[in-house]
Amino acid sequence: MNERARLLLELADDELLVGWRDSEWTGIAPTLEEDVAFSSIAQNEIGHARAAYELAARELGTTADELAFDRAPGEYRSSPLVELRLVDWAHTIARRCLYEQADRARIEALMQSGDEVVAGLARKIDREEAYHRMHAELWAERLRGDPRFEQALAELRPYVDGDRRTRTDDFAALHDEMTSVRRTAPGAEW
């Protein structure tokens, strides 16, 4: 696999999984405003994943759907941070903050790419991610000093730069859920 396809798959896998995990808060976030915000952010992230999968698919001679939903668990290149199933708000917000910091650095690097197609995609994603970063920064400011939030940041920080070649324990159930439609209706499209 060439470097371009690898970078696109890492981006797409991260965006798909963090979007999926954020969508798990739909209907149960602590406030209606956060329910709507997380649902919107999840939808954006999954849309970013789709765009990156489409570019990678052209490189790899496949389809975005096949890349997103037909690969074996070991073939994903997601950050361990996005795979984790987090059931409390402090950890969820900590992940959002840590993810947005790491994603900002990646998107800024991709915008500087000599590959205009990749740089253009990164610029488009960055425009939407600006709102995600603002949301995370507002929550970080609000929760700064809260022991639960500070503990969550400390616990999750090692997952940011974790090994993208191995899956967390939480990934198997997530993969099973994400790929269930493709398994029950082969050829189903995104």
Contents of the next structure:
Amino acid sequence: MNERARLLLELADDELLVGWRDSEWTGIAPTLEEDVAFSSIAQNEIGHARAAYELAARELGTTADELAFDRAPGEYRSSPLVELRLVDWAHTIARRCLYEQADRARIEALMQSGDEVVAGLARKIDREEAYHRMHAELWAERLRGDPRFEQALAELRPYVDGDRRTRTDDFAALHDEMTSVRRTAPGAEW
Amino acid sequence: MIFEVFRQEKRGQPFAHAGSIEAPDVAFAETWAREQYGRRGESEALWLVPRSGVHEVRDFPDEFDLKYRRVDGYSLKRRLKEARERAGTPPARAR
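With the form predicted on its own in hand, show me what the form predicted together with its partner chain looks like.
Below: every chain and molecule of the assembly, starting with the one above.
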């Protein structure tokens, strides 16, 4: 696999998984307003994943759905940070903050790409990410110094640059759930 | 804090009340309002107004039934018809 496809898959896998994990809060986020916003941001991330999978799929002679759902766990290139199943808000919002920081650096690098298609996608993503960052920064500012939030940040920080070639323990159940519809109805169009 | 949200659907149109948002400050209110009232492309702009800034006015007595101050008596239909005839344009079809 070439460098371009590898970068697109890393981006797409991260966005799909973080969107999936964050959408687990739909209906149970701390307040109604945050619930709507968090779910909307999660949907945006999955939209970014789709766009990146489509570009990668063209390169690899496959389809976005096949890349998203038909690969074996070992073939994903996600960051361990987005695979983790987090069941409290302090960790969830800490991940959101860490993810947005890391994602910002990546998107800014992709916007400088000599590949105009990739740079164009990165610019489109960045226009939405600006508001995701605003959301994450508000929470980070509000919770700064809060022991639960600071501890969550410290626990999760090492995962940011974790090994993308291996999967965390939480991945298997997530993969099983993510691919269940596709396995139930192979070849179905949505 | 509760913020009342006013939404402008298209440029140039008046802002209409869309709902309210409970947020700790205006920055959170903006972030939440963006996602709640702007993510479907349904808004050109939003106004977020702290509820405490809204001065409500009620109760308009009209004990002596001063009908002449109301507009009920004017037939807009007739005046429009006359204006159209003067301008020579056919009446707009009912939607």
